[in-house]
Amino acid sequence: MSNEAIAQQLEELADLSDFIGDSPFKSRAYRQAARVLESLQTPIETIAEGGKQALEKIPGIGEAIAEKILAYLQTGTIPKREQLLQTVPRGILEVMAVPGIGAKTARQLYEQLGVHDLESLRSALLSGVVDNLPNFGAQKRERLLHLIELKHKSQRRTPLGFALNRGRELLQVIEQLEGVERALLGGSVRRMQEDVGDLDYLVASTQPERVVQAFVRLPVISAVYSQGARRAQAFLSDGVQVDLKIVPPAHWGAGVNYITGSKAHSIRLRQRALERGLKLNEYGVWRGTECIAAETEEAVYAALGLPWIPPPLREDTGEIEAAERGQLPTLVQLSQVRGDLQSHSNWSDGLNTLEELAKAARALGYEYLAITDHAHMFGGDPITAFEQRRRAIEQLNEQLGGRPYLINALEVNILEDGTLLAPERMLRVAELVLAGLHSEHGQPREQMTERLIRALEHPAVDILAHPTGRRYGKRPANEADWERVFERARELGKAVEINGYPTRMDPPTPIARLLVQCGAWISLGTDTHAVRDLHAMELAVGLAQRGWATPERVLNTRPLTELLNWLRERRHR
């Protein structure tokens, strides 16, 4: 992604400016720049086809700095960066990048303590040594080793939406191998899971040394590190590990389960399994040497005294004790999604018109799309271009009959002191507004609670979007007391997002059982930025089933009469 490579960058090259002492209108220009940048998920190849002036259309972007874009796109680096990184050590950026460590802290460690890089800043925290400096005490020193650790694990595992396709993709050569009756792709994609470590597969076949000998020579894999009769673990070529475990087609049931996991909640079943004089594995249920159940995943948990439970329940989270009690939820499907609550067109920063959207909603089967283009981001006049836009959305409405019916939305960033950033006028025109966080990410956690509360509280905003600002590999979940939050989400009536944009599937399971609990109206959004983006509302709900959420609170699932009824509704009170 060369416009999140070239953010990342500019990013850079303000920090390495700050660290040196450069002038500090520079590094703003260049935050800036990255901050537009991080938001235009516009391939910028695209747009620099045009040039420097069309890179200079761009809000935030100057002619400085759309020759170090158009130099990164010719040489896959800025000199203005590689010039600064001969005069100090690379580690120091990947210091820098630790939310909370600034260039005067990361200065500081580096003279005084000779903090050059992750480990050497990890040392010092788990040493304590950095409890003497100013500024630091044991909170910090907790808060940043949580962070570094927060920041390997991510670098560990790949995100669901790119897993899912992956694996789907090699799920169907899988199926066509000699052999193969049945495979099916388990492990934590199957439990829809925010991130994968690995894709899991299971086959049923009657000839399962033939299935793994053909699996261990597919050209997609690069090295086999282990494999039997029935079993192969293998790696491709970017390193990914695949796992392949062969069962009896009249096992499959049992195999469904024992590949799905999670090692939680199988754990549970086998042990629920002993408590009745039974023995769980891949294989069956079996009371003594006499199998009583394999064939089908339901036969497996009727034998122990269960109904079914979904995939996404299955982290022993309560799940088992819901089913015991005939208490398990009711969860919310794709096929009950009626519409998409954020999509962004060319009027900002996404990549088709308003009419390839509505088209491709449309064939989708959706009655809605909320079009929500960034509120910073209209070009020339922000009033002008937004008032533009609402006449296209209200004409191409009309063309169409409505079929689907584009809201005319808004996203708008949270400041860091909860304001909005966007004119009030354009606030109360909008039929649907969504706040959300984009910038000054890694507030402590009690800031952060109020300048969340407080963009809730502003009478405009109807949707709190990916509410902990996460983004895989860049930042982890921003810190506050959800509880309070969603809280106050409910009280006021409004929703809260779970998004599922592959890079932000925001918020992390445990927050979106929270937010589900806390009673607050959930809003679906896939962050579309181009159409091919809509498909991404699976993993959404996937997520939201993770969080157990039922239907009933998911504004998606509502008629676009009865949304658009509580949209005004909300608005009146």
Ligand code: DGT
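As the structure is a computational prediction, the values presented were derived from the model and not from experiment. For the two forms, the rigid core is made up of the largest set of C-alpha atoms that agree within 1.5 Å on superposition. Numbering follows the first chain given and starts at 1. What changes on going to the form predicted in complex with the named molecule:
The Cα position of K52 differs by 2 Å or more between these two forms after fitting on the rigid core. Annotation: Cα of P510 displaced by less than 2 Å between these two forms, core superposition.
The Cα position of E111 differs by 2 Å or more between these two forms after fitting on the rigid core.
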Given for the second form:
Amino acid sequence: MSNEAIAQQLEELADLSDFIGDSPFKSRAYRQAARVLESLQTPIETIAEGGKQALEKIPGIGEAIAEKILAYLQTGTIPKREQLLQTVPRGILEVMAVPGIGAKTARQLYEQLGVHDLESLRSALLSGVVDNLPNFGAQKRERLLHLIELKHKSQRRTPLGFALNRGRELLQVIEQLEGVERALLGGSVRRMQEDVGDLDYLVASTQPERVVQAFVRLPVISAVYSQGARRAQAFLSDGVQVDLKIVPPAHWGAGVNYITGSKAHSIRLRQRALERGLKLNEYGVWRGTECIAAETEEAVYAALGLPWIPPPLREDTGEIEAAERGQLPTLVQLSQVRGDLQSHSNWSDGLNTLEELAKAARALGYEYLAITDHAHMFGGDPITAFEQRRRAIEQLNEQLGGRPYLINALEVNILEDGTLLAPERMLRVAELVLAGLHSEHGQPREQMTERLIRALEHPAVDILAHPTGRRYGKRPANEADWERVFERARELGKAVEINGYPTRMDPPTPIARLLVQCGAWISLGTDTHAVRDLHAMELAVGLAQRGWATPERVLNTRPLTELLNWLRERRHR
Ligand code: DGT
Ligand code: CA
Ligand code: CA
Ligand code: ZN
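Starting from the form predicted alone above, please write out the structure of the form predicted in complex with the named molecule.
Entire complex below, previous chain first.
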């Protein structure tokens, strides 16, 4: 229960009082108290330990509000708010939270048009029935419609690969704002979650209001949804939601920990603090009114008796227990990746030549790059074309001195029955073969399991590519008995891919975790179809980290000679 959460309940109580036409003095007092709480660093629970009198000593908090806070701390809600919600539809709260909709407008909308939540507000604005209301001009309708459409769009989730780029651009802009000492992009993006709801920024500043003012005026901000003394919520023009939160520089670490989440992880940390007679909030770890850790995340975790936990693990899926036992995994890092094991050139459906790919891989410092053109996309006589590509690769390897070494590889489709769509001769000549699903998705689980296992068992296959076949906005993950599939890969000494292509990110976190637990080799691939896609290795690594992967079983942390040995070993089996 954060100070901010109570502040929000008080705001809502003020809205509800206004809506039913209660005394404006009351709602003004609630709003004032909310602002005070928003800026209060000490956990309100700590102050409440001194009883009602202690709360009343806070400027802006009188007896009636002190009682409400105490009730909230005991029951998790303010009774008066609950009581009003018996007579007013709950959705009125979100209607009144729309900037520009006060009590009068909300009441008109409700009584005359039945607007009782954001969806019905959206319909009323779209259909134009609002024009019948007094004092509801076209300008007001357009302004609200713009806002509501952005809010509506913001419900969609964005693939990490896109959000990360947008988020970093905006981070640079925020860092330049007057009064900003430090800034960080937190939330699900920092945890490298495969898709993200919105962008969450933390800023360290001694002038929070100045930062909020500058932030809401940024040209990239299309609409501001709400703003407070140390926070703001706004939308970019395509409806991506941006949350900003500001803490004093000395409280940076606690703020970072808070903004990074996940909520489930934060809840566990708060519980842990309580068990130790401490409190954790966005400003620090507190013993009574004394803040004992705040400046760095390490200090916050240390105060709770834990080592620092890498953000991709912060999902309350065992990381706190592992940290407690000193058994956190040493996660694979991007800097350890020596090459990319999935890329497509213009010999199949890629945009770039072998040379362009090779040079881009060299610029990334790679030792090797697997050119995994689709076996069924070689034009003319496929065997001849494949042979031509082999020679082109050999020439380039000579020309570039093997930096990076281009691996003469293939990606082959797994057919409905688990056989491969490629001539045996191509499969024999290729140095490395990926097998992947590209058609007949959505088979029953048992059939899919057999199909994938059969493909893995083909002697030429080295790596099972993008195992679940999911694509954002296109199709969900296929179902299969993943433990069985991965176990078979492990027995055969083969690898399963973690694919970082922005719209794939395959397998999703829980299945990536199973893969790591099973102990099969893991291959990181970007599925590059244009040189810029090579940067998606960062996403593949992030997903591997979310699966708790350590470098030992990640194939492409191996030097080239070891990788080639690995390939030859299985060829000779
Ligand atoms: P998303 O945006 O749905 O992809 O997921 P997150 O994890 O970014 O969630 P979001 O944006 O709602 O919140 C960002 C961070 O702020 C979250 O990871 C933890 C923190 N946070 C937000 N609301 C609460 C809350 O009610 N309690 C606590 N403890 N932390 C919160
Ligand atoms: Ca977020
Ligand atoms: Ca957020
Ligand atoms: Zn392709």
